[in-house]
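Just the one chain here, the form predicted alone, laid out as C-alpha cells.
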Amino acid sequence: MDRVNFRTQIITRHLTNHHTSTTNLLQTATCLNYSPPELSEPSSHFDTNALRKLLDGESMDEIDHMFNLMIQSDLFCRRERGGKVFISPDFNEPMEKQREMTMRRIGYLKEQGVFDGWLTSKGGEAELLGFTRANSCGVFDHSLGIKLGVHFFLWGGAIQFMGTKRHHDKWLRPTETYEVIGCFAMTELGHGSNVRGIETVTTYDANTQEFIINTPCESAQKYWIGGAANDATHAAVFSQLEINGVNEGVHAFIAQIRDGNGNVCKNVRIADCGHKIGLNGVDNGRIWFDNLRIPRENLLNSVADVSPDGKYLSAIKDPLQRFAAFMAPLTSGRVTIAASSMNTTKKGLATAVRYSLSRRAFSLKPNEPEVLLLDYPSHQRRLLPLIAKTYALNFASECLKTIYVNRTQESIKIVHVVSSALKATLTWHSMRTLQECREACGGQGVKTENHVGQLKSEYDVQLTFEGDNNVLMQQVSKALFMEFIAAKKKTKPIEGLGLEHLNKPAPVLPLNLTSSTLRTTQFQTDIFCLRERDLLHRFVSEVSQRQAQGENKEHIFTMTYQIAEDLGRAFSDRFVLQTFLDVEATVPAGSLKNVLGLMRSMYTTIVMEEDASFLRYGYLSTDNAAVVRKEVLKLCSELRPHALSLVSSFGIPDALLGPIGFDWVASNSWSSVKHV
C-alpha cells in the first residue's frame, strides 16, 4: 500500500508541475511567422547568374522563355497561395481529364510556335532546342514532358534516323504539325529490354507489295504504348521481319492506328493500360495487330530494305551487327531522360532547401528561438551533399547532349556507353534525392502542392523506361570489356570513353589521408580511376578464366553481375568527376571558383562514404574512411551559407517550386480555404 501511495504522489507531483508549465508557456508563446531566407541568409558571395549559366548554358534564354509561356497561361492551372502564384497540374482530375488538359497544353504550345523547326530543321542546335522544350515542359509536369518526347524524339526520331528521304519528305513536317501523332511500338507484354526477343511479325506479300504486321500471341501485343490509348494515328511498329521463311530480325514499320476522326483502324485492336501510380496525363495503351497491311514503302528503310520483288537487302550481313546499327540511333530518350531527371531533381531540392531556411524546431537552450531546420548537422548532411551531387551529375548531363549532338559515325559506341551509365546515375539520384526531401519536408511533404512527394510517382518510372538501370549498368561494363580486350589483342594503348588512363602506372594513394589531401584533385582523380581501373581488371580477370573453362559468354555476363554493376557506376563517377574538372577549368580563381571547388570536394566524399565499393575492394581503409566520413559534416558546414544561392542557381522559377518553399503560413491559413 505505501508503494501505491507513493507512486500517488509522483503522479500528482508531474501533473501539477506540468500543468503550471503548460499555463507559463501559453501566456508568453508568441504565434509563428514566416520570414523569407532572403532576409536572413547571408549575401551570395559569388555571381549566382553565372553559376546559372554553368548548368544551362547557351540554353538559359529559351528554357526562361519555355518558363514564362506556361506561367502566363491559365491552362496550366494557376493558383494563388500565400500571396504568391503557383502552377502546376491538378493531380485530383480524373485520368480522363489529365490526358485531355496534356493535349490542350499541347495545342496551347502549337501555337505559340514552340513545335516549328523541331524536326525539319538540321544541326546540333536544333536538337538542343529540342531538349530544352521538351525538358523544360516537364519541369512543370512530367505528363507534358513525356507526351512531347514519345512524339518527337521516339515517333519522330523513329523517321529521322531509321527511315530514309521518303519518309523524311512524307511524315517529318506532318508530325511537327500534329496532322500526325506518332507513338513508338516497341515494348510487349513478354519483352521490353529484350528488344531481339519481342514476337510481333512482319511478312511480305510481292503481289501487293505489301507488308502484314501480326500479333501472333497475347505475350506479343505492344504495351505502355504512350499515345496509344487515346491520341497516336501512327506508330512506329517494331517487329520481326521474315522473308521468305528466314527471319532478317528486329525492323520498324509506320502503321496508322486510328483515322482522321479518331477511329481505330480496321485489323488493329487498342486497349488502355489504366490508371498508373505516376503520368496519369499519358495514354499508354496496349495495340495487337490482326494481319495488318502497310504499304512496302512504310519500312523504315536505313539499314535494310526489301525490294518489290520480295528479296532482302542490306550492306550488313551479320545479323548482330545489323541490329546493332539498326537500334544505335535510338540514344535520344536515354540522353533526354538523363537531363529531365536533373530538372526534378532540382525541383524537389529548391523546395525542401528554402523550407529548411524559414522552418524550426527545437530551441537548443531554454528561452532562446527554435532553431532552423538547416542549422542542424543532420539536416545539413540530408541535403547539401544532394545539393553538390546534383550540380555534378548536371554538369555531366549537359556533357551528354553535348557528346550526341555532335555524335559521328566512329562516335555512336561512345553516345551509347555515355548515355547508358548516365540515364541509370541520374534517375537513380533523383529518386535517392526526392525521397530525402520528402522526408526532409516532414508532413508537408506528403502533401501533392508542395510536388516533392507527388514528384516521387510521376517520376519513379524513368528508372524502368528506356532501359532498366541494372541491364544498362551491365551494357556499360561490357562495352568497357570489348574496348579493354580489343585493345589487349592489337597491343595498342586504350583509347576513348576517358579510358587513356589505364595505359599509365596504377596511381599510389596516401597511407594516411588528410582533410587537405581529400580536396585536392589530384587525390580525387587518382582515387577514381584507380577504383575503375581495378574493377576492370578484376571484371576482364573473372571473365577470362570463366571462358578458358569453356563457359559461354553470356552465360558469364549473367553471372558477374556483381563486378559488372560496380565497374559500371565506377565509370560513370570517373566520368561525372572529369566533366566537373573541365567545367570547373572554365572558371576563372575567385568566389565561383571556391564553391565550385567545395562541391566537388563534396561530390567526390559523399562518393567515397556512400559506395561500399571503396572498403569492399581496398580503395579505402577503414581508418580513411573515418577521415572521409568527417570530411563530409566539415563540407557540410562550409557549404552551409551557400545553400540558398545555390538552389536559388538552379534557375527554377518561384511559381513552378512548391508553396511550402514560401510563406507557408500564409498558404496554409483559414483565409486561404475556399469556402462552400
Given for the second form:
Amino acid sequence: MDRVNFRTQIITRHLTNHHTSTTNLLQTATCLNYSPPELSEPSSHFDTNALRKLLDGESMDEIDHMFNLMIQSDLFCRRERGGKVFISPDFNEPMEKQREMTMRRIGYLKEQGVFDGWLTSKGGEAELLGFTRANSCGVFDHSLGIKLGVHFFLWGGAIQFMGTKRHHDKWLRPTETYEVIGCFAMTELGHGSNVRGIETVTTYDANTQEFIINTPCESAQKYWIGGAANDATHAAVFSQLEINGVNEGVHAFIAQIRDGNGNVCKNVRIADCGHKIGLNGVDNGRIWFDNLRIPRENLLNSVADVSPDGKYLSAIKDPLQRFAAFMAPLTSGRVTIAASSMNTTKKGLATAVRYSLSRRAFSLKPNEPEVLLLDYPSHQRRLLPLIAKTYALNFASECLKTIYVNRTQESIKIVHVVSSALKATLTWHSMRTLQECREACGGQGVKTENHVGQLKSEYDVQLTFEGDNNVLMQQVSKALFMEFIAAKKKTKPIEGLGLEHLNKPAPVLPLNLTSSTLRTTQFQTDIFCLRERDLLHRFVSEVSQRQAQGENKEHIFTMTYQIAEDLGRAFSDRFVLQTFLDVEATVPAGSLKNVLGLMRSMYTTIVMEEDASFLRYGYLSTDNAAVVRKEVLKLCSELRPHALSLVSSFGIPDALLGPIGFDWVASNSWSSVKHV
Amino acid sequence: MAQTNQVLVTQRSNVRTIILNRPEQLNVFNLKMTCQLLELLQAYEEDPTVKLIIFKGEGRAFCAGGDIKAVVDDINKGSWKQGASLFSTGYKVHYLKATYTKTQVIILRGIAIGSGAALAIHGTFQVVTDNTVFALPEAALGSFPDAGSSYYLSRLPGFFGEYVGLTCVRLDGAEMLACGLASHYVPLEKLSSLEDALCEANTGDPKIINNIINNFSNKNPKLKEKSPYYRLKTINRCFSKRTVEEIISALKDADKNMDDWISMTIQTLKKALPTSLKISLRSIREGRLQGIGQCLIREYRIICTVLQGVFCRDFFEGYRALLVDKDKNPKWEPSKLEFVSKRMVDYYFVPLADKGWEDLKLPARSNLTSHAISKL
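Got the form predicted alone; any chance of the form predicted in complex with the partner chain too?
What follows is the entire complex, opening with the chain shown before.
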C-alpha cells in the first residue's frame, strides 16, 4: 500500500473515535483490534462447570478458596495488563529475593490458617486437602508448591510414616506452625535415584545413647536439599546405619541443622546449590555432617529400632524388604508431582489456546482477513490432541490420588506401580505440552510474563526428582514382569493393576479399520489391551530366554530396556484409558458425555498415531495406520468448536494465565508502557 | 402520571445526560424505568453522534435501588416471575454498562444503595462528592448483594469487598475513592461546573475526560477518623476466612479489647440473615474468579431462588420487618448460621427447577473492549 496513504489512515484512525464502526472494511483492516474469543467462539455446548467438576471433584471449593487468597494479596505480585489483574512471581528478581518472597507468601498462607491440621488431622480427606492446597499454590508458582511439598509431604511425611508416636507428638504440630522448618536430606552428590547406594554413615554410641551421622567423602554430601540453603531448621537425614560393624541398610534420622536464630549447628556444614534454570524460589542446599551427634530417639523407627544398649531390632529380617517397607509411604511425592504437572499443563494450554483464538496470521486470498491461528488444521493438530490428552491424564491423576489415600498394606504395590507410571507419563506430557505451547505462541511464548516459556524451566525438574522418569518406567515393566511370573508360578489368574484382561483370550482386531471403528470403546480397549498383553509376553519371553542362558537378572533388565520402555508406556496408556472410561460412565447421556467421547477418541487415536510400537509390533497395519492418521485430522476439526470451552473448564482463573490469553493489543499498547 | 418523565435525557452536542427522575422515591427504579434505560443505552451505543453519557439522579439521592415494593406486590399477586423481570432487565442494564464501548461518567450525589450502587459502579468514571453514601443493605433485608456486586466487590483491595457486602456498612465518598469504588472526588459545589466542562469538551476520549474531572477533583479527601478503611489489615485477616462462622470467630480473636468497631461488626453479622451471609460470601468468592457476565447469571439464579421463596421466605420477612412494619426485628429462618448447611446454600447456585424458567440471557456484544471487560 502507498505509504502516505497508509500513514494518513492510521492518523485518521487515531483522531476519530475508534469505537465507531466504519462500514469501509478495508480501512479498518489496516489496524488490528483484539476481539475476545468469548465473542467469536460458539457458546459452550456443555456445562463447563460440570466438566471442571470431573477434574477437580470435591476439591473445587478449596482450590478456589486458595486462588481467592492468592489473588487478593499484594504478596503475589498483582499487576495490571490490558485492564485485567494478573498474579505471577517476579522472575526478574535475584534468586535471594525470590526465595525471600516464597517464605513471605508461606507466612501469609500460615496466617490465613491454610496449614492448620495438615499433618495432625487424620484420614484420607485430610490427605486430599493437603494435596489440593500444595497444588493450588503450585499453580501460582512451582517454587511455592515445592517449598510446601518439601516441608509437609517430605519432611512431614517422613515423620508421619517413618516415625512413631514419639515423633508425631513432638514434631507434627510445630511443623504445621513453622516453628520447625523441615527438609529432606536423601539425595547425595553421588547417588540420586539409587537411594540404597548413598554413602552417609551413621553409627551408634551406647555410652551416650546417641547416633553419630557422618559424611565420609565428598560424593556423600547431601545435594539438592530443598530448604537447606537458608530456611530449614531440621532435616530428615537418610543414611546407612552401621551397628557393631554390620550395615543394616538405609535409615532415616532427625537432625537439627540450624538453631532458632538461623545459625548453622555445630558439626554441620551447609552450602548453596546456587542458581538454577528454574525454581529459584527454593533454596536448594548441600549438607555435610561431621560426626554430628543426635539422640537415640531421633531414629525414625517405624520399621526398625536400636535399643539403648545398641542392639538392632527389626521385625523384617530381609534388608531389601525392609527398605521397600520403609520407603513405601513416600509415594505421596510422586502423587503430588503428577497432579501438579497437570496444573502446569492446563495453565500453558489455556493461555496458548486462548491466544490461538485471537491471533491471526496470513490471508489465504488477497484482501481477505487473516486466518485465526486455530483455524489452521496444522495448529489444531498441534494443540487440540494435547487438550484431550490432558483431560485423559488428569482423570488418571485424580484416580491415583484416590488409590493413594485409600491405600492398604495390600495395595502398596499398586500405589507404587501406578504412581511411578503416571508420574513419568504426566510430567513428560507436561514438558512436551509446554514446549508446543511455547512454539504455538510464537515470540509471545518467550516472554516471561506470558508463562508458557518460563513454566518449562520452572517445571523441567519434575522429570527428575522423586525418581528419574526413565528409571521409574523401568520399574513399572519390572513390576509387571514380577506379577506375571508370580501368577504363573501359582497357576492362578493374574489380578490387580488392571491386568485381568490377560486371563481372557487375546482380543481380535478388525482387519480394516474405519473411522467409526476407531471411535468405539470396544476397539480402543481391545487394541490398548492387546498391545500391553503382547508386549508383556514378549518381555517375559525375552527375559526368560536370557535367564535360561544363565544371565544375571539385573543384567537382563539392563539389556532389555527397549521392550521394557514400550511395555511401560503400554501399561500407562491402557491404565489412563480405563480411568477415562470410568469417568465417562459417571456422566449421564448428553452434550457433556458426547464431548468426553470425542476427547477419548482423540486420546486413543493420537496415542496410536504417535507411538511407534503399534506399527513396530503390527497391532496396526500400514494401511490402518493411514486410517488412524486421517482420523486425527477429522477429530481435530470436530474438537475445534469446543476448544475454548474445554480450556475454560480447566478452571484456572484468568488472573493466573498469561496476559497474551487476553487483550494482548491493550496489554502491549503505548499507554501501558511505564514512561519514566 | 407522567411515567415517561421518570427517566429524563438532556442532550448537548455529543453528550447525553441521563437523569433518574423519581425524587420522592429516592429514584428507586421500577420495571418501566429499567426498560427505558436499556433502550437508551442500546440506542446510544449504535448512535455515532453520542460520545459521552453522564448519569445522575434528581433530588437528594442518586438511586436507592430497585423498587422492592413493586416486586413484593407482584409476588403477592402470585407471580414471582413477574417480580423477577425487574431483575433480569436490570441485570441487562448493568451488563451493558459494565461492557459499554462508550465513556460514562456517573455523578453520585446523595445515596446510592443496593442495585442503585451497582448502577453507579458499572461504568467508566464514578464521581463521588461530599454527601455521597454507598451501601449494600441486602443481607439485612433478607437478600444478597446482586446486580453485579459480586464482580466489583471481589475486586476491591484485599478482602474489603467481603466486608462491605456482608456488613451492610455505609461508605462515604472519601472511602469509596480510597477503596476504588469511585474514580474521582469532586466537591458538591463544583459538580455543575464539571458537567458544563464535560459537555463543552464534547469528547468520548477517556483520557481527556479523566483530565477534565481531575481539574475539579479533590485528590485526597480526608477519610473520617473511624473509617473502616483504616481497619483494612484486620479486615483482610478476618474476612479472608473460609466461612462466615470463621470470619466471626476471627473477629472475636482479632482484638481482645473488643473495640467499638469490632463489636459493632460482629453485632451486624449476627443480626443479618444467616442464609444471606452465606450466599453473599460464596457469591463474592465465586465472582472473584469470573467475568461480569458469569457473575450476573449466577446472581440471577440466586435472586430467582430468593423470590420463588420455596426454600426460604426470609426475603419477605425482611421486607416486612424493615420496610412495612418497620419493627426492625425480622425473624429469620433458619435463625442461626450453624443451621444453614452447605446443601441449603447450594440450592441458590443451581438453575431453578421451575418449568419455563431460564438462565439470564445477556445481550450479545459486538465489541467487547478490554477496558469494558474489567473496570476495577
